[in-house]
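Take a look at this single chain, the form predicted on its own, given in structure tokens.
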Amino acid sequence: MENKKIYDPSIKIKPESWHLEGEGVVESTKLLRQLEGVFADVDAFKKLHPDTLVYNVQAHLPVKEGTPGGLFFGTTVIQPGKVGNEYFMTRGHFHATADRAEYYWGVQGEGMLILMDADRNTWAEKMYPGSLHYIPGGVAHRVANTGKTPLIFGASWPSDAGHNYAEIDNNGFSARLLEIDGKPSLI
């Protein structure tokens, strides 16, 4: 690197949209046939097209996974949408590396932020423009969009935080969001 020389960042943040532009921005999308065992009403999944964008990831990794002091960055934007009355959400993870925190904040839309502890205990947080979300280490979480627009969030996590799908995807999260009565409620 030249001393003295002012730089343009490598990465962007397009305002409107969150969407993330430069050199290692990674993207992933998750379509409801990638979803498959998540929702609870599976004749309600079944009768959804199953190439149904439900939501998209862009992440910034400046250092490689598993890095010790690193920082990711990354952006999700979940689609308004039910299978039957349960709302689109992230499939959901703890951490690999189970101690390892981590921040989301709201951007654009309506959602909840869904935790549960290695206890089973679960609670939900509002997420909204402006909301900041604090997820201590060893907590699952998983966002649903409980709007009638796509939910737009930011995240922020160690590099060697990891991710671990596979306890969710074996025995799920103990309480699911729904829409009952017009409303959301953790059931």
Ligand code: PAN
The other form holds:
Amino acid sequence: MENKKIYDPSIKIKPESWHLEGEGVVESTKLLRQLEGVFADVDAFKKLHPDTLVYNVQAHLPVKEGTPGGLFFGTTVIQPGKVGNEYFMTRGHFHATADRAEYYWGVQGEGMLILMDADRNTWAEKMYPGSLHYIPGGVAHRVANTGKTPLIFGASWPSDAGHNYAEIDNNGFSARLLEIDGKPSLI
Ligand code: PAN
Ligand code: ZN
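Go ahead and give the structure of the form predicted in complex with this ligand, now that the form predicted on its own is out.
Up next: the whole complex, starting with the chain shown before.
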């Protein structure tokens, strides 16, 4: 950076969609077939097209993953849908450096942030445009779209947090968010 020079930011967020545009944005997509074992109803899972889009993540990673002191920023879009009576949701994870916290916030749509501590107590917070969620260190997090439109949320997390997916892949959360009598319930 040059002394006294005024710059345009190298990255921008689209006001409505929170779509990220600019330098260093990475994108990843999760199709249903990449989420085998995540949903409880195996028969319902097999009936859906394996290439169904479940969610995509855009992230701005200005430093190398693992760098202490930096921050990452992301936008996740989860499509509406269910596998049986279980809402489309993210895979979910603890952070690899377990004590690292994160912020999530609702941008568009309706959903539920599902949280589980190290003792496997599970609870949830409603997500909607403007909802803000502090996820303390040591707490696993996953988001379900409980609405009929795409759920968009923002996230920011430390660049040395990393992701521990294995714990959730192997043992899941201790409760699932299911639609019971037309309403989301943790079961
Ligand atoms: C988020 C998540 C994102 C996708 O950026 O990585 O919403 O969820 P999964 O990683 O569980 O598939 C975050 O929590 N970063 O730490
Ligand atoms: Zn996280």
